[in-house]
Amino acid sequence: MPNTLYLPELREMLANDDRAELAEFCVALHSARTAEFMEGLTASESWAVLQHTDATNREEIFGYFEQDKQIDMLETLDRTEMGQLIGDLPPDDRVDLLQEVDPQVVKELLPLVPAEERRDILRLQAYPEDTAGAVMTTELARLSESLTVREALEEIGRQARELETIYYIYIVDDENHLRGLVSARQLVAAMGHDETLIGELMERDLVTANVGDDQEDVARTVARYDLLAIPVIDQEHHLVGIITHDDVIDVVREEAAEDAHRFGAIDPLDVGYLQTSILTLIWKRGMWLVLLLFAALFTAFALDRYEGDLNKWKWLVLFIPLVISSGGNSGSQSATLVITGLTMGHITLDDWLRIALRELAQGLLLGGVLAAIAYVAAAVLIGDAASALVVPVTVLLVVVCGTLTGSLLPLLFRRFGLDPAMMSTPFVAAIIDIVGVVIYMQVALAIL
């Protein structure tokens, strides 16, 4: 819900053209808070407010607007002014935003963006989606290894105003090959040694990302080494950009949202839930529901095959939900554990045998506990202790099958280059439903 506390005052300031008050409003609070208080304003009203501050603050406040509002401003306001605004935005942010804007509007805006920024946009747009190149920023602190500490400090002073971060300062040779880095702290600490070359101070053993690396892998690398930023290089080891910690947070949130959708058997949404049309939601949900329906039909076919046996021992029908839910639930648990482990980098494909053995052990122990409970229930309900053995034996076998299936299928998906989250809990449960019915009836035929 928009914060309406200042809306009447803001609109009154605009109506009275109170420039001093509007200028004060734009700088009095953190940019995020300023944007929050402007949520209820229209696109044109918001832009009118932003005219009373400098370009740097204007870009910062604009960056905290909801994406829908940003898109509305770019698509409806003066093209020349919006082209200049795009040029002022951080390189990675403007590329992400333009991907959501009407393509015809983008064609009209790009020629109005300053030439250097326009070339940068086109270069970043060329990288495949979800790669390091697509999320990196090209604004970074870069120094030649031949500079002295004094020269480096002077150069950083010139660069600092237009950079997103200068904590890490990357050292390159004359052909822009990445050679090393120095932190701002190291550089300041060396101020008493003005003639020392940067090449003598820099760290050479760097953690880097390639432009083609998957963004999720890069995010894990940044988290593992606790980096504020990671340099991005091309195949020739040229420094082409950096990915900062705030970009990593965005990647983690995006990947977490995608995984959450897939866990629920929903094709990931491209925009927010309320911004997605009903027809698109129906398609993204329905396509998977149809697949799950066909999986359920196989369960029905399996039951039909054993119709005669079920008529002979009618009490078997009572325990079908118990059997298939035990296997499906255990399989879903295993799938969740393995998918999470893969996502967090706690396990790899090479660990498949250890995972299988652990899940086998857990399946036997968990299955044993559930089987004991199921046996008591079955013996009481049917009044035949010998016949009741069908239920616990089946539960044990189905739980073991569930844990192994739920743990190994995500690994198989990862092996073939697919997202393991696609093997979500509903799909594991659907597979175990079919297998569980077959195991149940085969056990019943063997014992009875």
The other form holds:
2 protein chains.
Amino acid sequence: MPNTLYLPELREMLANDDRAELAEFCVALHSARTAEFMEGLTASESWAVLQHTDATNREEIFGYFEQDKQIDMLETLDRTEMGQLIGDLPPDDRVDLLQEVDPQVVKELLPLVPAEERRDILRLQAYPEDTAGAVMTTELARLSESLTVREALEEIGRQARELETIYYIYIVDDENHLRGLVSARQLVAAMGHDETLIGELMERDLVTANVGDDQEDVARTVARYDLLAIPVIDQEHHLVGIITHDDVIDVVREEAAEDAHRFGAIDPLDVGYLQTSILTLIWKRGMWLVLLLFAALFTAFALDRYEGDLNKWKWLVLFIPLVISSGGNSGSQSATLVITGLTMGHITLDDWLRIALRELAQGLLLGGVLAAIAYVAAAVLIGDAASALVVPVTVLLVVVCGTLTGSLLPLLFRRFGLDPAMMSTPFVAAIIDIVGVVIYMQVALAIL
Amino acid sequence: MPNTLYLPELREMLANDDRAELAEFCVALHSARTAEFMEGLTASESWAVLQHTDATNREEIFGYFEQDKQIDMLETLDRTEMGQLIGDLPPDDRVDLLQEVDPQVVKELLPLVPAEERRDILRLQAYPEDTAGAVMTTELARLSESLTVREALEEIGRQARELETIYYIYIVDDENHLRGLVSARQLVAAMGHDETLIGELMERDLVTANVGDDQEDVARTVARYDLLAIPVIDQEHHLVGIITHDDVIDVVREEAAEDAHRFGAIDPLDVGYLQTSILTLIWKRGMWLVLLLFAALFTAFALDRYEGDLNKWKWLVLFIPLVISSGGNSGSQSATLVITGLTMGHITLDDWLRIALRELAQGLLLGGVLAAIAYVAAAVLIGDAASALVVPVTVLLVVVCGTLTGSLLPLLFRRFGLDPAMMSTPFVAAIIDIVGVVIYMQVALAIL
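Having displayed the form predicted alone, please output the structure of the form predicted in complex with another copy of the chain.
Let us now look at the entire complex, which starts with that chain.
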């Protein structure tokens, strides 16, 4: 929701060309808040306001605008000015942003971006989506190991004015091979020992990521080691970029949302729900719904095979939904436990046997409890305690079958390199539906 | 999986009391890797190894042990030494850890923790779980606004040896009211201007959290503003702690797992799947399964009401699973979209009407597609094109009903201050099951 509190004042300042007040507005607050107060302005009004502050602050405030507004500005405002602005944006953010801008506009803008930044954009764009290379930024504090602490402090003082982060300073040799790292804390703490060489101070055992690594794995490593940033290296161990803590938080949140979507049988959305067109939503949901409908048709055909038996014992029909939902629910619970366990790193593929045994035990116990309740209800509804036995026996079998299928299918998916979250709740439920109907009818034939 | 590569060597070093090599082992690698190599050692062997390094490195390596091992060490090793170790641990981590240790042991350990740290533990323990106060650490870089840049650098050089992070330095007045913040970068960049006052350099517009804030909201704020750490203040605006980026990543991952569990109709687990006892799992799953079973019993009773009609048109039975799963699946998709949208901050309660309209449109379109497929299948299976119309009409109505219920129920839950993720997939499905059966039979009665 745009904050409209300051809009009239801002527009008045613009109308009066009140430079001093506009300049003050741009620096008084945290850039994120300044951006919020500007939400309601049009693209050109926003740009007019941003003329009253320096390039660094301008790109920072711009960075906090909603993506829709950023795209609007890049697409509609003066190309030359936007080319310059793109050059000032953080390297990782501008690549992500340009992906969303009309390709025709990008083609016109790119030649207007300063040469060095343009090369950087083309290099980063070359990395496949969701890899470390695509998330990293190329802006980082870099020093030679032959500097002394005093020289390093002076050099970092210079770099600090241009860089976003100097919390980790990376030490490289003449050919840009990553050699080590000193933290800003170490450097400040070593201030008394001006002549110590950085090479003696630095940590050599670094946790690194490769440009081709999956972003989710990198995020897990950063979380495991509590890092502020992780250096990204190529195959020859050249330092090509870093991934910072804020991008890691974004990756973790994005991946959680993607998993949740797969889990609910929806192809993950690229943007927010309200920004996604109805047609895209239809497509991302429809493909799964149609697949699941065909699974349900199997159930119908399976029931059709037993039509004679269903006619003989009419009350069997009443418990079809109960039987299949017991299996589906316990199955989705198991799938949830296993998929979340894999994501959090609490379980691995090697634990499969232990998981299967635990799920078997749970299936028996949970199935037993549900069977007992279902038996009472069935006996009351049917009025025949002996025939009613079909229901609890089926529930027990279906629940065990649900826990085993729900837990082992995601492991199988992971084993074959597929995303275990694709074993969505509705998918597990659909499989159990068919199996459940067959078990139900076979149990009925055996008991009645 | 413990890394057993170094275990024999480590045990030999311990047996030979090879101090130099043990000391080297403790510092050669990143503490997280050192901890991994020690995974296979017993509690007392691990402690024996850690004797060969200084207290800072010792608590750092200890911090990377698996929680089970940490608990084992605290519970079984010499109480006095463990009391000292607890004093050295980061304030937030030790409070979390002590929560898992046998309360009797904690009672014996606490008096052995140095007085200042003990008071700190008691203070942090007082904050309710999942609040900012419970996640924050009390260790932070703090300066008075009357210092000059040179004095500040000297003071921070002293504090840097003891603190985990000095990336943000908080500026307070004499009564510890939070006044502002300077970043290490600003301080280093200002090194030329030794006599500038910190008060002139600092940012005054800070993003803060209150001790009582929900940890999930705080994590969202940190992600929104790309912060490295957020200061936590009490009602009188005293600076009481900070929450750092690594804890925020942990909160985001934890909350995602919790949401996934609720979504799969399981009460969130406190520890990993394999660490949770079967009985706990039974309880956390069983309560929901029993609730869902009762919902399914309703469906059985609803079907019972229509027994006469089901006898008249026997083929109706075949499509019961299909009809209710179409509704359940589209309903869980809608619930997933809305809950994820709320979590990611893409939608708010105010959007409810827009969401309802979008879901209505999707329900009509998706329902239309599914109805068309279902009609063909039904006509084939029944062999009567006119009667078969019951199936597609029902599917359309049930899908629309599913998308509306699935999207609006989570919003309703949020509206009344409940966790929308409680509107789990199985729960939405259970509601649609009952409604679906009633719609199905009413449509049949109307058409046939």
